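Presented below, as structure tokens, is a lone chain in the form predicted on its own.
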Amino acid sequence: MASTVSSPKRGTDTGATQRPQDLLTKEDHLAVLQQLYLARYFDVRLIKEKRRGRLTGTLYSSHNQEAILVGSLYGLKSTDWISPIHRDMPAFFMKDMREGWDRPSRKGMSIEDLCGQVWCKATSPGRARDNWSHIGSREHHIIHSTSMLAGTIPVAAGVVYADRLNGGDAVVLTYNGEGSTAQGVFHEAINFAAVHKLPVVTIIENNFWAYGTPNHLEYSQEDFARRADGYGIPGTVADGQDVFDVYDKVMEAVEYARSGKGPSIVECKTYRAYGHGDHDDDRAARYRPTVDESVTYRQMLEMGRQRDPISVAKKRLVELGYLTAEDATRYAAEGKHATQTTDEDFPPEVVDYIKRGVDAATQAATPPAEEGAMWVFREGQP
């Protein structure tokens, strides 16, 4: 399992002479490594949150996946748009954070509103309705996310159908398990897609398990990449634990959509540090080793994080001078499950920007008992 998620194949190649990342210069390195670092440590908050009780309702883990969400947003345009799921939180407000973090103009969730919402409290975008990612924004270009997976593929394909017949140039990135690609949905989206050429890049996030379910028994193929040879469209595999490269593949993908040539899957192969959820932890101590009965669960989590992505990331910047290999040591949350990190294993402004929106969540009123039909019925009408 720790080698296939190790040495992905190349699928479908678009031609390119250079690597996209091949242009970022030494300042864009080491803000894609910050923003490891940021969507790291919002895991862990809430991880540790819910452990001391702070905390209700499920939580999907982000831990050890990082690198696909900092990688296919970072080289995204502010017009563009995201459709996450439930195991992307921190792309809600990290979308569009190359120019800042907090300028006035970002096309992102402001970390206020999103941990508004994973508390339930009124600042949320929904007003408490839910709890963690059934929110959206049309204004931050944010389609919302639901429990159906792939079942957003159609709208992302509808959003940019329309931007298109408006003179836009906007791209879609959506988010999907590989479990999803089984979903009727998730091929009669595609299909529409590729009929249409429009501008939809797919990412399948392939941790292994649907649930409780395994690779093998999802799909007869090694890459679901391939899902896409059916319609006629690229599909390419990236190793999910190196943003670099998570960044090359997506970066092709959305020039190829932004080109009018239509949609591109890419398939990212990750590692899941937990169960489903927090509440499959436990669960998943048992039926994940019987893929390989001589291995442990414990010792499949440290194949796992072995190439956790900040470490990955760190060894490319060291290797070209952007990092030495005394800062490389400064911050050491990688390899580490959540409950073994502290603060100090994280830069201080990273822990300072997620304090910000916890405090404010934590300290925010719920909502009144009378809101409790509001957005139900039309107020007003016979």
Given for the second form:
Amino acid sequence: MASTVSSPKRGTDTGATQRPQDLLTKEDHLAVLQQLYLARYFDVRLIKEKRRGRLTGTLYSSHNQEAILVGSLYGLKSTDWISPIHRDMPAFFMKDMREGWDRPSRKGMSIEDLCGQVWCKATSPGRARDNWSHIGSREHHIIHSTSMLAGTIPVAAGVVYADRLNGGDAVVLTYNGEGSTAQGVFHEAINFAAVHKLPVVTIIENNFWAYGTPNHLEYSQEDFARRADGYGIPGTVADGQDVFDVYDKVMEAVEYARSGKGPSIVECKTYRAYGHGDHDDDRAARYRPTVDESVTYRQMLEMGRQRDPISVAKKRLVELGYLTAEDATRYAAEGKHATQTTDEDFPPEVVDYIKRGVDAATQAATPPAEEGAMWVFREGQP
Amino acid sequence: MASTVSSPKRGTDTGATQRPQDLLTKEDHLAVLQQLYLARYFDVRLIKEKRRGRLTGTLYSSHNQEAILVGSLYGLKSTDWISPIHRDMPAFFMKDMREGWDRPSRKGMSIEDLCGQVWCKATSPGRARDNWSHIGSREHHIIHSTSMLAGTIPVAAGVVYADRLNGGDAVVLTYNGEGSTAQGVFHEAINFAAVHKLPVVTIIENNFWAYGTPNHLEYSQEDFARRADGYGIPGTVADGQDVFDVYDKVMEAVEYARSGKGPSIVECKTYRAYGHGDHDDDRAARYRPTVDESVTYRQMLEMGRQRDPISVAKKRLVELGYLTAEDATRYAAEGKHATQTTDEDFPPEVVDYIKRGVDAATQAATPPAEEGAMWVFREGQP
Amino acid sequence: MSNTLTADPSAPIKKNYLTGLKEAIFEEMEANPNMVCMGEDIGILGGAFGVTEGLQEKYGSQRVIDMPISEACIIGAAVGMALNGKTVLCEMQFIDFISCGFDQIVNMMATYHYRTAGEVSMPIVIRGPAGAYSGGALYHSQMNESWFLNSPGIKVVCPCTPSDAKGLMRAALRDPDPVLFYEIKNLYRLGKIEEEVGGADAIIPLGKARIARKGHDLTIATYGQNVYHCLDAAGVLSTEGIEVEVIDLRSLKPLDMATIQASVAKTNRFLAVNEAPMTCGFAGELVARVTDTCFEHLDAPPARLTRMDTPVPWAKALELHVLPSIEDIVREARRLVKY
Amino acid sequence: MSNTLTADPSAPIKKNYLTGLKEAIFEEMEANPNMVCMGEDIGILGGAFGVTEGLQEKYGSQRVIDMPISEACIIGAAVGMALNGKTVLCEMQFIDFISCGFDQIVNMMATYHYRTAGEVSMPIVIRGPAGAYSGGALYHSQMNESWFLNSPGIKVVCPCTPSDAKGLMRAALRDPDPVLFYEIKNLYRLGKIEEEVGGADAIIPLGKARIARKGHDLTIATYGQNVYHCLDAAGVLSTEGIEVEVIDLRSLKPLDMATIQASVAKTNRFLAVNEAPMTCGFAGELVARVTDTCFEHLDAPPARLTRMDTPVPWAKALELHVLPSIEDIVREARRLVKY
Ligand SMILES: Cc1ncc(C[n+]2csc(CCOP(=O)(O)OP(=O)(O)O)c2C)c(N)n1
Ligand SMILES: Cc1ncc(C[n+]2csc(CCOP(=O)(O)OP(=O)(O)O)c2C)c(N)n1
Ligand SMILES: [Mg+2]
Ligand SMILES: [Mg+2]
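Right, the form predicted on its own is done; let's see the coordinates for the form predicted together with the partner chain.
Below, the chain from earlier opens the complete complex, with every other chain and molecule after it.
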């Protein structure tokens, strides 16, 4: 799964030997690792809460796919927009985190707000009117998702079109499972963005399965990045387990977009840690082998566990001398099933941060029933 | 507008030096020229009839684009399917014509039936229930079109999927304007066809304009054949004014499809002879320059007239010694506006053939009003 | 309004329906720098019917966008622009093609304000030529408003006069909510309905019906070109001593039930006429509402006259067969009055 | 139907709603070699709810196709297969996603037989889990049948018992016309409605309603899970001496008006209950039809109880607030009976 770059148009852009990650400081590297813990712990916590019966709705775990979120978000400007979907829950509170976890000016949702949503409370940014990942925030430049896969890509294109009209230089990142790339609106939106050279970066989280359908039944080529070729835009493949490789590829795409060259696609190869949703774990384990008959779904899960993004990042930090081998073993969240982890496997500030959100959410009120009839229109109902 | 081949997968297939056209006999060549006259005369006749107020509905002229239809249809088997749209009216009666213009076993619509449709009569295969090109015939393996651009591509994929299930080897050709390639369903259907290696050949008639919108506002690359790259399927460009080049590229695609290798796209570069529809001629003449500011719409029309498919074909036949220079000037339909031609500009058998259809249609009855309420369901209405 | 050849400079200038629309669009583009127009062929060409002719020349190709043939993307991008502060006018080249952008309309645009508990409103107008009786066949004749009336979060408007076209378009473009704007293409250039359309301040609020003809024997509620069919029928009926009150609804959602109720309270009879297929169409909705709110006033069953439950066929005789005609309206009115 | 632990081998085997569907699908796949199934995750996974579990193993991946996430292509390809002689069963993973294939349904599939003047019929069934009351929120709760009832050429079915699920699925799969099949996901595995479902010949013709409870004071017409809400309400009302007749429509198009009319002739009162948004929904259609055909029999205005004109919200209290409840039905029934 070597990361490859194949771009008909970028040519010299990618010829540079210095990678974006080479400009990251030691502090950046440590912050990135910390963010991986944050994303992981958030998911682990939700899995546990769900198992305890405290949450409703389906949980689409982001476990094992955190490097994609952390790596892609880390270099964005505050003014940039994102459009996360079902498997990207941590993105909601992690946008713009580089600016400080709690800076009020930070353009990311607070952990309290996000937990308000997950716990289906009135503190949800959408007042618990739509479920789970279907929230967003204009203020924080997060596009509100719906269930309809790929449905927010044209919206993202419209957002940056408007921004450009206003003289802005915002880029938008949309997150998509590889399966959703088969939707017609994916094509319409990318085509439009390509025609107008809109700063839309399409991230494809290729975890090899769309629910119970493997890659070869969704697409005729191996790399979903190749979808880009039909639009004459760059399509690169990143190692989705390596947060720094994701950072590189996405930041190249972001700079390309911001400089007016247009949209591109970054495919991140990754693995699901469980089934499609938490209701699906048992069935998923029985999925028949993928096209590569030698790899069963179980083995794929195992491969994912072995290339846990936390381990991969730690290895790099140790190599760079930013982390001692001893420090690297202090918090051992990696490679474990959510239920096997304990709070001790995570840095305490990470646990505390998420706890704040959970506490706020559990204490928050549920919205009053009458709200169900409100806000169909701006000014009351006809 | 050199025709280029760019196919990630075909490699050796296209390496052969012998082209499909090299296997065509003198008779074939002459038949092809005759068919060009047929297609042209049909269109010319409709334009004249429309101007005389004898037809209702909009006429989307195929003038100047006939080489695409004739060249693509010439090598098909009877069992193959086609899916023509608004600008492909001649395709309805020209399918399978190589088998003889009037063989009852021929799987193409009769000229009488087609004219029944155009004249809005009860002899229309659809009994004049939908307009103009929106007909078809299961018996003749012609998929019934609707207005919704690209809408029949998934239908075409389904047709050949079913055929393959039945052990057949039918290929389907779908005709599409370049503008329609922006529709979501284009993407969904081609993706599906690519995944299942279905024998779907997508012909893109690139006449540089989609109604009043030029290429560069529809697509970010020059060649619409490049849409194929996103699906990992072959995409070739043909000179749409050269019936033999179209024949070559389409037949390669058809054989590729029939041999189980899957779908492909053949873009045929061509020119509109008039506006988008007959209502649009005056406005079209005022269209502002395309992306290449040096070429006005008027000049483009002129270029089209200079590379009239009939002239191009004649030139080739003369080169091959199949036509004397003198014979080549006998019927001078080429390069003329429809209203400037006379019946003498066409071979008499061509004029007679179309006349048969026109006569039948003018004499045919209109369907009775009550039929408007019929056939919503198979068995009466609920 | 003399018909002499010497033009009276003080005579009011009569304009057609299309001009009414056009003026509202141009004036709003001028007044609202945050307004953007999107559609297929709306710029270079000026629209299939010329509604946006000259608009791109005046406001540039950034604000007047010639879109690829991608209805879903047109709507989705409009949603994104609205999310980022723009007012967007989208053209469907024919309203029939709205089906290709359907999901983005009902599930993305219509629900945005609801989903965000009022954080984000969607000032988007989707307009397009609609209606049958013109030989357009299945895909150039639809009145598909019912799909959207059953999809919460969308307002639906259908003017039938030049001044309403202008005034309602302006109101729609200033409305914070999504509005589907059904333009009747048969009326675009119809000379006999030309009238003054008002200036740059002419506005007709959504949700106010217009009594197109007063009467006391039967209330007919209708919209679009059927308003004229109903008025013609009312003329015929009047010669028989039957006086029909014709209400031009203008706006289906919000709906002016007060005007309908007041009329039915007076006439005690109700007929809804429209050209959409019957089942689950808006005529049935009107019957249900009148039944609910005016039952005690009714001397005859509230009725409806609609297109049959068929597509719109091409051949003229077939088309007219499945659509309500003046004769149908007269016949049905007589039946209800005699009931 | 004893409840003892020793199994009685002659005791009828009760099956759930999902099993009813499944049996019909498996039996029809067996009986009709020209039948093909298409959908997302229907093969390897066996469907999100398991309706097609084991089907691909039995009939192979050519006849049971795991499709890319492309609803429009699923429908369009089904149309092509039907054009070429196949019977096709399409799954929408949730009926809510049907919006993404909307154009292909209403403009391609539904009109095919009409456009071809009967040359080509479309034996296609589109099925999918539907309905609210389950915390599924906006996109996993819809009852969007109204869109398709207003689109000529589509039959619409919605069973609420295991035997109807089986019998109607079989009828749908043998019907020459396109059928939209609304499965109520809340009923899939509901133990208390389990019953015998009949063998490989069990078939329930489309267009025949079922009287779920006899009564003489009020006719309620409903379908889907509201049948159970209405039956519960009828139980409550019965203790007050009000006997409600509950009609489970089962099939909305074709509609069994005869059964409704006969009931209203007896009860003189009518209430339609469904969970779709009110405006232009099928409850209004029923009211309009009853008004039209039973006006002389009516002692009270025919009424409807529906979801409010809102999306389905997530939080339980909000969801229940916008949907008809047993209490709502009881209240409305009392009002009508006292009217
Ligand atoms: C338009 C649409 N069709 C179907 C679904 C049902 N669905 C939800 S998630 C999913 C699989 C998505 O796979 P992928 O895009 O690869 O994302 P992943 O879950 O693997 O991250 C499906 C089919 C949907 N949400 N939207
Ligand atoms: C889905 C859809 N949207 C819009 C239209 C209106 N329309 C009809 S033809 C046309 C232009 C088509 O251009 P192209 O595909 O290039 O074909 P050409 O007419 O140039 O052959 C448009 C926009 C349509 N028929 N279908
Ligand atoms: Mg996936
Ligand atoms: Mg074109």
